[in-house]
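First comes one chain, alone, set out as structure tokens in the form predicted alone.
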Amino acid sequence: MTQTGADVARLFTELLEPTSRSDPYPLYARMRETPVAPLADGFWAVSTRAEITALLHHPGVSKEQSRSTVGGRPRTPGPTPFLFLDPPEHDRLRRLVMRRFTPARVAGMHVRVVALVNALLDAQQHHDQFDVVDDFAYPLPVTVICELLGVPREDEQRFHVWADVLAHNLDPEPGQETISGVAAAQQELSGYIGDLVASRRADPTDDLLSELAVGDDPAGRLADPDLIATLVLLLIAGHETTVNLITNGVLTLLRHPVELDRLRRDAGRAVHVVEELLRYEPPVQFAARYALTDLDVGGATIPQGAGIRLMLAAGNRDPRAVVDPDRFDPGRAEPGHLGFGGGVHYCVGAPLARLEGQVALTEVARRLVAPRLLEDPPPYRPNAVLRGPEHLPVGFAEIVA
């Protein structure tokens, strides 16, 4: 039976409940029965692949909440990161960043990522179990993004708390404690990054932070407020989502031992495994947009000024776009997913996330002998948008060289 708008609103509320975190996909399936439906907070949910894709590329859809009539939380101090801006300012700032954060630069990290992955696994050789999140999936991307940017790895304990608060603020209902802590976290993290910028200008090193801070690019230079906002964005986005990608990947492979064995025997499958994971268990479950004009989509009209929740995880499992969508199949013929969004806001860090995911899962498959889940389902983080296990205890017989 087709869901009404009120039904979809109730389903979305249920989706936000912590009890839904381990398996939200039945709720997404029911939401897809009404592809476009109003929610209770001035937003509309869009749950099918074709409609989500159209809106990701629609010029009448904005990333800027200030251009919407939807009531929002108090704005955090400082400039808005380019991720949350529209063209042309988004495009200008993104171009300046991408002239330094290039695919070639990411590819040059491959040897280092392999070394970091194996060092983390080596550290577990005298144990018979480990927590994939704390001991592997978190320290890997944090170390990579710190080295790439030039942020001291030993400062992780400082910025982890700030990053956690800002990540929780992405949720539709982050809680009053998170909301009240966002401004302080933003200010403290911005101050920390500002100090690093000043240090690099006085003594530049071979890192992305120095190159952006010195700013000798003939195309222009990021003003200091935009530079700090951009570096904060890269630091947080550069590890939060990748932790989920790797953890969800290990969990999914252990639930599908045939695919784990195939990856063990053929490392070349890692590319397809990661792409299928981005469809099957995306680290980012849904994303917010705002209607700049009335939008006719999926048989409904989203009014100008309304908020839009693009249910990316629902679209990834849309049976109109994917055959047998609830089956994990890295060999499937249908390409494409919404794991990195789309349009002008396509994920800046996609190449780096892919590299880290491919290397991490390849080495886990190769080196862990007889791995097994010690808790299934594992405990999940409370965040509904950035969905992933909070801990993932895994046992094993040994770790080979």
Ligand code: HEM
Contents of the next structure:
Amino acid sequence: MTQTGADVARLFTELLEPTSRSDPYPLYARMRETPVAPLADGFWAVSTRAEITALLHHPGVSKEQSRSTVGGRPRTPGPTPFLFLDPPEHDRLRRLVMRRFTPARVAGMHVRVVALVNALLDAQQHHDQFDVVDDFAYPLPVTVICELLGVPREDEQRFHVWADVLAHNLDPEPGQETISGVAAAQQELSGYIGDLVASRRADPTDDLLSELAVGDDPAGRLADPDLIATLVLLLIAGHETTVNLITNGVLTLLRHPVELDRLRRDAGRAVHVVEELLRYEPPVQFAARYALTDLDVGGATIPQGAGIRLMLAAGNRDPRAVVDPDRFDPGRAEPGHLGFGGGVHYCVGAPLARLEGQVALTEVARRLVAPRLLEDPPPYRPNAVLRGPEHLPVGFAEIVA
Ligand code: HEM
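Next up, the form predicted together with the named molecule in place of the form predicted alone?
Time for the whole complex; same chain goes first.
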């Protein structure tokens, strides 16, 4: 059946409803029937793998709302983090981060991540159930990104409220409470990070924050507003996504006990489990772009100035790219997913997220005896873009050493 643009607009509206959060995939399947279609708010939805991939790499596609004719909410005041900038400014800022946030630095965190994961599981040893979100999947990435950046872990109670507001603001319709709280959250978090920058500059340590603040980089130095915007981006991106990878992972493995058992017997499968999760239940469901020129794609023309929603989660389950796409199959032959995006904005934190996800799921599989879901489907966070369960109660017989 072929859908009209109006149908896709209605499907997208339905997708944003909180009731669609636990299983948006039937809606994505129907959206894919019209790969490129206008929505009600000046954006176009692109839902198929080949078309999304083409636009992720297209020079006529921008991340900057100011280069579009799309109205809507103005950007929050203050400098723009490089996620929302185009080259060359994007590349300059991203390069300064990448020089410090190297694969070797991430690999060096392996032992620490294993220790943190096991400490979180040890803390549950005298219980018979736990909340995977609050007790495991959230504290792990928060602690890791805090230690990496040099943000005091004990301040989490303060900054997580601001980070939640900014993360929810990525949604097309985050609700009035979030919209009216964004400017204050942005200001408070920037002020908090600004104070940390000042204190590290006076007294540097070996964390990323000190290195970026001292800025002896031959490629140039970050001006303070850019430095603060970059650190805010890393802090938010560093934990508001990985929590969902780990929670979605535990949920999916408990729904697929054969795969859980395979991982328990062979930790080497963790690499494939995490890649398949990034395809099957991606923590970032869709991403915004803007057309700098008329774009002929998927049999339609997205007009210059329009907004674009790249439906990454829909592209991940496109039957034209993946055999039997609604099946969770870590052994599948055809590689690839859009879980970390693509092109110049490809996720900076992918190696760290993979490390955390692989270690967390391996240890859950190994240590939890007879784990079972206590609520399925679990309650979901309201977020449509950074989608994941709010809580995931899991019972178990025992946690072995
Ligand atoms: C499972 C966890 C994660 C997922 C699924 C994820 C996903 C993504 C996606 C889809 C994008 C591209 C967005 C777009 O094109 O509009 C992105 C960009 C980004 N991610 Fe991640 N991310 C994860 C973890 C992390 C972590 C741990 C960090 C940092 C430590 C991080 C930092 C960033 C940054 C800085 C960007 C912007 C890159 C740019 O604009 O050049 N992410 N991420």
